[in-house]
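Only one chain is given next, in structure tokens, and it is the form predicted alone.
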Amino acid sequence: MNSFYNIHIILAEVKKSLKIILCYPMEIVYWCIFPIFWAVPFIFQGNALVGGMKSEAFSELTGTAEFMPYILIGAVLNTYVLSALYGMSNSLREESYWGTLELILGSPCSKIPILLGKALNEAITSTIFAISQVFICIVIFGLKIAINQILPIMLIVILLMLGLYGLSIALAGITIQIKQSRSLIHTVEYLFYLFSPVRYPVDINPWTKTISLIIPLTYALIVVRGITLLNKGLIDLWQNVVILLLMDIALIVFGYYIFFYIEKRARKSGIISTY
């Protein structure tokens, strides 16, 4: 019976969250389009600097001379980062705006199904956004993805999402304590943006290369680009896949521990009911 009720809670949370986002159709359009167009200036800049769409210096760092698909793939996968951070981490702050946070945290049900429902909702919406962006990349920018590459890419995306949601759950817990999420989310977002190979190869600088090793997005990008741009298989990239899986486990355990520790502390201090 507990399993049945937990599934009901998860589905109810997904239904509620989807209803809310459908009330703001322009936000859906925004996330479907603008992450791709954020990458366009980098493409134009690269074209202006090297006088074309290929660069031998770029090839020495990445294994491919074509920097446009490299940047576009980074933009699409970065959508999951942005969606997880803004959606999942900010979800409890939004509950406090709506006046429902105290009811959720004070309810007798387990908080794990609630968090899983929010994570599942973010997975659904992020995938819709990513599919729309891939379609734009294929039609407008000529990005090529073979049919046999889809399943390996989906596996890597799932692994990336697991790690991101573990991190986002921890950030959601911290949000309960500090009552503010924007600055925290922006800080993590910019760290990912700077130290992961989203727009450029991190090998260009020893600091970015070193710090990128502790960010799950780095390994997801290496594998997806290896599959799509270098025609490699998962077997050829197994080390990155294993590292990504281990980081997922660590982040999920860390995220749940931080969330429940802070939630318990917030209950005792009474901070939940304050602004």
Second form
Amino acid sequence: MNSFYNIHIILAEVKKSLKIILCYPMEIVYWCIFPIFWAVPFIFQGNALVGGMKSEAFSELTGTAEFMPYILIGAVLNTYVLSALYGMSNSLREESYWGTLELILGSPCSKIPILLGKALNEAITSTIFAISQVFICIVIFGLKIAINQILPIMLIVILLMLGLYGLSIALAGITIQIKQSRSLIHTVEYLFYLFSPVRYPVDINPWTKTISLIIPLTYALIVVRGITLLNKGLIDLWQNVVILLLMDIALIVFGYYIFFYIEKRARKSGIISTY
Amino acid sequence: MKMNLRHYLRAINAENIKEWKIELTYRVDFIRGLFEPLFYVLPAILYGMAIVGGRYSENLEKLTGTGNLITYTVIGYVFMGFLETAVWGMGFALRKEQWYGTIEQVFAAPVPRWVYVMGMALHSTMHQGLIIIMQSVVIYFIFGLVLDISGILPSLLIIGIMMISLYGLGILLSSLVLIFKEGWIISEILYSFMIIVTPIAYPLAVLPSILQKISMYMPTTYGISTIRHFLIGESLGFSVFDAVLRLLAIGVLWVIFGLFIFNIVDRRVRNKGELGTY
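In place of the form predicted alone, output the structure of the form predicted in complex with the partner chain.
Up next: the whole complex, starting with the chain shown before.
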């Protein structure tokens, strides 16, 4: 009975969130296109620096001389980071803007299905955005993805989402406490952007290489690029998959405890409805 | 007339001080904002180094006359920060007044609209100037930049002229925000597009011809290229005199267009009673 209600809550949350985003069609179009736009200057920059679309030096660091697909894959996967940080982490802050946070947290149900509903909604919307971006990459930039590569990529994307949503559940909890968490979320985004191989191979610098090891996006990018650009299989990249899986478990447990600790504290101190 | 001007200058300064006070209230956010541009410029530098296997690019030298990709990229990104000032600083100033619930009082003040706009512009320019100094110091200590000192003064002059156009853009965007309310998408689209067609980290020669033509109407194209010409000797496809003339012409056009749209929007939202709505 309980699990039936929980599924009902998750679906209700997804339906509500989808209804809200469908009210802003421009926003949907924007997220389907612009993450690829942001990557375009890097493609022109590469062309200007080597006078073509291949680089030997780049190949020594990444295994592939073609920097364009490298950059495009980074841009598409980074969409999940933006979704987790700005969508999921900020979702409770938005409820507080709409005046519905107290009602949600006060409702006689477990908070887990609510959070799962929010995460599922973000997973659905960001996957729609990512698919549109991949379509643009294939049509305009000639990105090649073989049919047999789709399933392993999907598996890695799911693993990436699990870790990111674990982290964003913790951030959502922190948002209940500190309210204006914009700075914190921006800072996390910048750290991900600078220290994981979204735009460049982190092996170029010992600092970026070391810090990138604690970011789940690093492993997801290594595996997805390995599959698509180097024609490797999941078995060849198993170590990265295992590390990503372990990070997921750690981040989900961390997110769960942080969220419920802060939620309990916030209820006691009566700060849930304050701004 | 003299008396009026003095009052206007006081109002401009009051707007500037008000913005500083609000920003300095959120210190963590303020400090983060100072370092934020570094998170965008560093990946571009590291990516460039990964592509060429060092800091020198023969192809870049062939195209621009200067092969040091770090200096080339840093100057492009640092001075492009002024576009951010126009789009986000000025463009969102009125939206912020709406959030604070003070826009109706600001618009009811007995000063012309341009006084308020100039106050926003003054604050945004000072803030961006501070960010640029901060960024330059950090980049200098990390990578060590070699610039032609004698190019600093003419570069400042070019920035001043480029800012005229960017103020025009800021005025235009701030008015659009009054109609569209959540107008960040318009700002973001415009910003993303200008970033692509401006020679920030690459010369115009690598752009498709249609984008090259569009970039000729962007003040940032002349601004960034000419500043780099003065500071690191980038070869230009036009003379400095031409660049200044075009910057002035684009500046005058953008300001007139911005003010024209601003006045129409201002009248419209007041007639419809939508000024303070969200």
